[in-house]
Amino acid sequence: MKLKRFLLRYYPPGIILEYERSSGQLESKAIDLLTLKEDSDTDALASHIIREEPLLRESHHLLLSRLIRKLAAKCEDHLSQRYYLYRTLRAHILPLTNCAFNKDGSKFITGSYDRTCRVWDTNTGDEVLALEGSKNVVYALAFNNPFGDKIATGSFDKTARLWDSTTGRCLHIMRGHEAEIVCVAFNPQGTRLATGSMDHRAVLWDVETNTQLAVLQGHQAEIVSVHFNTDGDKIVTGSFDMTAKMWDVETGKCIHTLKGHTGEISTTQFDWTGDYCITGSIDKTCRLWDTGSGACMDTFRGHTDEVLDCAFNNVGNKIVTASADATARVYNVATAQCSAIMVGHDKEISKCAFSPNGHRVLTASSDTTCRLWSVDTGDCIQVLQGHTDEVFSCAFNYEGDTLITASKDNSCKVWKECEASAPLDAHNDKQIDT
């Protein structure tokens, strides 16, 4: 085997090593740096990783070493992080569902009660297109990303459509739920989508070819949540029945009913090395699960209402939870203890999510704010100001320095990171309604 090249991995933190084999052919393999901080020893941990690895030699010192520092930077905590307003977007004519980016965050994709789906540039504001032909609202949306080239959309209609981003041309129209589908999404590898609904079933798809590969059933109520591990072999689905299932995506067999809760689930998600995965339920706990065995490790508690969302960090050792009670909870993975509590919003947070580098906290909320929190002390950085009614979604791009906003009061506002020295007042005069 010949070492090609090497690739950086930012979120979450690895090396990845291009290589050839003695045929020719091209294949890759990761060093996940899982644990690399902006103050580790990048030196040592070059000499240790050349020690492991059979591809990389002693001369590969230095250029690693100096690939693990450009990592490392990547994890500082940039205290003085502002955003201000750069654009709001009013095509749609009825309230968003859902707002997405793709992977390197130069589009960006919004679903309206309007039956619509549209394509935005994410620095002209620009509406690039339109993908109509949905005959009820647009719910469920996802890039394939890291690809890009193609947007799935999941409608009340019952159908799911899968769409050209580039040409906006409808690819297929996958049918066969009897109910409306609430949630969809691509395997990292781009080619299965998997599409959940109201008739307690999920389904995955072909993407080239459109035809279904299995229906995972099982479930006695409405699912709501669907989530691909990171290799794509497994797949998570969340229910109102109060149990998650998880699935073998080759056989479409379950291999794991989590029970545990006593309420609806809310939501579910693999953490990256899909070791585990959390549910979120309206009992007001969240849940960690071993994917293994199916065994809950641990039951995160203290939320007074409904947990509604929650999500992993990028390298998996924190979950932040968003609640019903108006609050959002950070919890050590490791512990299971809180270690910040983010106080301010006056109703229910409905989404919630960590930047790419872990340090801060995006929450959307129904009193038409989104917050910025900082992961380390719950303290509120920034109030996201503008929108007139409730805040459905909300995303950080893949550099964390351009965020999205979705709201019940039919647009979409894009915020970008401030200048190091600029104040956050002197940037509102760049408004600009599309």
The other form holds:
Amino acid sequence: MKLKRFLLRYYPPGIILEYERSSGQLESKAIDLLTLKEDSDTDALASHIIREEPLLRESHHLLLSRLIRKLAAKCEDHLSQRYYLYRTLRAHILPLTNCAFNKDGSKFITGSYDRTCRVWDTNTGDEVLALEGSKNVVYALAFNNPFGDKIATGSFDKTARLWDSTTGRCLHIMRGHEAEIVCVAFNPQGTRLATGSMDHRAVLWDVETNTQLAVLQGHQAEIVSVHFNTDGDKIVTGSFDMTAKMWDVETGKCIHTLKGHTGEISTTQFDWTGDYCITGSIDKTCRLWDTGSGACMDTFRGHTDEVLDCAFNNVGNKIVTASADATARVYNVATAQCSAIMVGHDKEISKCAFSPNGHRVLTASSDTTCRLWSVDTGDCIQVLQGHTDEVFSCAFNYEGDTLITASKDNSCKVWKECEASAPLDAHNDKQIDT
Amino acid sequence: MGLLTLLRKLKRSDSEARILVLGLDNSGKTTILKKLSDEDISHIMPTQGFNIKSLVQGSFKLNVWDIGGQKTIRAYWQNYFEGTDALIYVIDSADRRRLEESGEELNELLQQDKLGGIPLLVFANKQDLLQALSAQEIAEQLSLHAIRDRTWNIQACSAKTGDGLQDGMEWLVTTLPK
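Next, report the structure of the form predicted in complex with the partner chain; the form predicted on its own has already been given.
Everything in the complex follows now, all chains and molecules, and the chain you saw is the first one.
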């Protein structure tokens, strides 16, 4: 085995070793640095990694510690970080649904009640493509990240569609569901697509051939959430039947039914390692589950109304929950303690997300605003104002320097990080041109 | 509301009837709904997408969808047909110029499979305006009496004053399965 090169992964922090087997085949392995902090001792860490990793020699020490320092710098909390409204995009003629970035953040997609999915250039704000053909609301969507050359959409017309993200060509129409498709997800390898539907079933599709690999049957009610783990060998589905289920991707068999919630599940997600997953529920709680045993590890309480969304940060040591009680909460995964309560929205919060480096939380609310919060203190750092109706969805790009917000007001807004030196109020979407 | 609530409203429910409110732009759909839920009706903007309200009428829980009526977005009315238990069609009784257009849109709706056989309530709205046609006149002009495939009713009302709204809703729930 011969080491060919190092690749950096910023979020979650990690170093990928690309190496050549004696057969000449190129392979790679990842060294996760999930506990890395901006003030970590990078020299000691480099020495430790070299001791543990047979591909590495003492001669790599200098380079390795330099790479780790670079990763550590990405963990820094930029306290002055603010965003300004960069563009308002108005091509949709009816309310938007969900939105998502591709991996490098150069493009993003929005779904709408106008039956289209639109592809946007993040930098120019131009509409690159309109993906037309669905016969009803385009509700769910996803890029096949990290590749980004394909887009999947799920529609209330009971079909999912696979699109070429460059040409806009519809590659496949996935038929078989008997009710609205409301969630879609690619495996991280980009070979499979999972769709979840109001018909109580999830289906696993081969992206190349458009064949049904498995029908995930067993939920007693609508499925509203579907996610793959990082390895792509497990799926978690969340259902209005108050349970989540974990499935083996290879066999399509249900491995665990995660029981305990007393209300409908609103969302599910794996952490980066795939060892844990979380479920949010209408029963006002969020639960943490061990994916190996299917056991409930913790129940996060405190919200006084339905939990509508929840998410892990990139390294998996914190979760954020968004609630109809108009607050968001951050919990420490290891201790199950609530470490911050985010108070300020006037109405329910329907979406929440961590920034890639984990220092910020972004929330979208029915009060027409999005807000940015400090994860450490729970303080509101910025109110993103401008939408005239509920904000349905929001997302960070991978770099964390651009945000998108999608609203019932038929528009999508792009927000960009202010230059460190520029005064905040000098920025305005009409003055900034690239 | 949020996206999750939209999904919960999509869910077929036995305990909640799904009512669709359609009609031309500026016919007063949103105002009727706001008046029925005792909300302020002084600043109502044209509906670009939809509004959803939960109303309680007698022993019935109604999940009411008010859909924007501008010409460019009427083609999307179909998005909302699935699972509808009753249709409310709102007409601006004072807009004589567009009464024919309103009748044509209604006729198209009555031919939709997904709305087949469901009860129809026509609100002859804006009766507070002087030039308003009576419910009787509107029924005649739109040939409502030719409707044979469903129970229907026309109710004169004014969303502004609230007159007639309750009468209409009371009739509507008598048509719903108990």
